[in-house]
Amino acid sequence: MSSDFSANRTEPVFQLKGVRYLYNGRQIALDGIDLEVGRGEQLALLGANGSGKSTLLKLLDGIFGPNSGTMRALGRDIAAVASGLDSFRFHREVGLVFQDPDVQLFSATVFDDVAFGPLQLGLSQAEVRQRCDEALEIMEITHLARRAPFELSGGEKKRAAIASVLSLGPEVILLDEPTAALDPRSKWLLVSLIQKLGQAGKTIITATHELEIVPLIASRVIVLGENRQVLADGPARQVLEDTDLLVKANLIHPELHYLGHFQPSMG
């Protein structure tokens, strides 16, 4: 599945700024982030429950757009697409999956909701079918098309979600806590899932507080502060080794630490 994605190949997918966001003008999300993120690059947003990982996924989305410093997402400024001019297109480019599969799941079946996006492009029923098809296998949920979503389970619905955004064959893919609340099974499984998605030469960016998935998702790690700012950006492996960042991050403390945690088979 491929979109008819035109901007410069050579310019970064994302690059912001002294980017600002502020929640009903006055209370800070984001505060000055700088960023810029190539193409087919796998990265990791780690941070603290509250530090600005969704809010900076839904800015990457351009539903959001910053209050202050400057952003551009696939060579178009983001406001433009916040502000719903160019967004439709956008939108088939970057596809975000929310934390909760309940936001994007709501027709009868999963089919159906797979095949939403895809209609809206005004495709003929045999190429809707097959991005349709090609979705369901990649997320491996070919036998569940015809179910209704709520008789899923957490991981079924978070595979049902990601397909429908897959569907549209966009360039870059985020993700929102894809492994959170999911049973040691279903989270190994997505994680497969996403690494196929990474091979496949997808960018994606999966906000996360799950340290132990990182080196398997990610290159590179972004690690954003309580004070909403970038604490930290580098490769995975040397990130997850600095404990005192982590620390400093809440994302670890020190007498619950171990190293081994880090440390993940593949096999």
Second form
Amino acid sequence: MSSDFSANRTEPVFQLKGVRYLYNGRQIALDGIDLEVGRGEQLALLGANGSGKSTLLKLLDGIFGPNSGTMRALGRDIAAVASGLDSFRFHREVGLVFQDPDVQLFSATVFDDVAFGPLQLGLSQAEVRQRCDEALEIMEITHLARRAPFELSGGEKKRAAIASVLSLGPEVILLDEPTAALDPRSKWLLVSLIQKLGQAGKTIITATHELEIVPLIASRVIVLGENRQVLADGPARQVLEDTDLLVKANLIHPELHYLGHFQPSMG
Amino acid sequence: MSSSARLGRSPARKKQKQSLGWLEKTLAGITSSIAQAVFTEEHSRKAGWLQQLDPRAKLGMFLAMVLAGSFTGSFPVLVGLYLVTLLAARLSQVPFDFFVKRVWLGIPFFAGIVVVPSIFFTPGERPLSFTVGSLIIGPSIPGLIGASIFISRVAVSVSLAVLLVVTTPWADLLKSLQALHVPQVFILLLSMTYRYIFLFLRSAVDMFEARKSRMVGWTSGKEQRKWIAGSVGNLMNRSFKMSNDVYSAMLARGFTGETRSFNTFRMEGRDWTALFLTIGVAAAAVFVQRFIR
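Got the form predicted alone; any chance of the form predicted in complex with the partner chain too?
Everything in the complex follows now, all chains and molecules, and the chain you saw is the first one.
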């Protein structure tokens, strides 16, 4: 697949300088974000509820542009992508899995949802079928292909939503709270999937506040504070061992976590 | 006297019971709509005769039989067509009582209202009648025959529609409309509407249940109306937010405004056979009805 991104492999995937975003033009959602993400990085975006994680992911996906600051993604100006310029090609390379799977599953069957992206690419029916079969198999939901989304459980919906993005074959995958409200088996399936995608060289940014999965899915961590600014940016282990920082970011609480022995890793 | 005993005798208690009954009924209605949809999808996944046919063939068969029913003015032929639909339902493993109930529960109400005046106003012999001044009131035989034909025609059409919907997943049924050159954007809108109706029905159920779990005292009719208005507004707000989010999700997967869909249908020998056989039965019914009255 040829693209600007493929042509400029040394350029960072995302470059943000002083990015500010306001909800309804008034309420601050993100304030002065500086960020650079390299190709093939696995990054976790940590932050308490309302810290702006989902908004940042939507900005990175070019769904909307910043109110101020500069933002480049895959060699393009994200504001131009958000206004529709070249967004078709951009979304071949960047896929966003929304926090609420009901938003993402808008078709009458799971298969139709997974096929939606490839069909928009103008691929042949055979190629669409192949991509869908692969994505459904990766997420272990081939048996749900003909089912209506309203019949699925929360975990199944989440897997179907991820399959609908994987079928596009994006180089960059943005995941918004992928393991929220999942049972342990579904959670582990997603963690191992993210690991596999990372090993395949994909750039993955996962927004979460589940600290136990972070060391398994990311080598670098960005912490967003409740002031909607970047509070920390560093290696996963280093950030997760800084209990003062985690308390400040409202990611752990002294009454719930024994800070002297806080163990964020599952294994 | 304890407060509960006082409550037991008060008119307020009676009023509360009525209002709770109304809420329970609404909740049960919404829940049963969801359950029925899931149940219908279950039937469409069975390995019955109609379930195995291409949806486009089924749509063609449905149209042929409905046209036959519409062009037939013979009561015995209409009964014959109804028996054919019962046989098709049996071969498709659709439970008899479910199928018959679903068809006949609505017909007396909707078709009955339309047809009752014609029974009395159609001229002809009236075996049972009474006179009021210069008026002779009673059902006429031509009126009764006309009503029977009308009701059996409605029964055949509704049975066919139910059979089509019950044996075909909604998604396939919508896609089969492409064969009739229905615009794809219209089909996409219909499928999304179907998808999100269930989401909002579930939200409504959750809101009703959340309210029910916190009902610890009597609320006035005014308060209830206020709550209902607030809930409607809340659901509307959610639907607006959801529609924006869904559109974002569509854009994120490369939606450019042009609708495309994946076609998995393939007409095979058995589909063509079933289609031509049904067209044959329909044509025969229209032909034969001229001789059987």
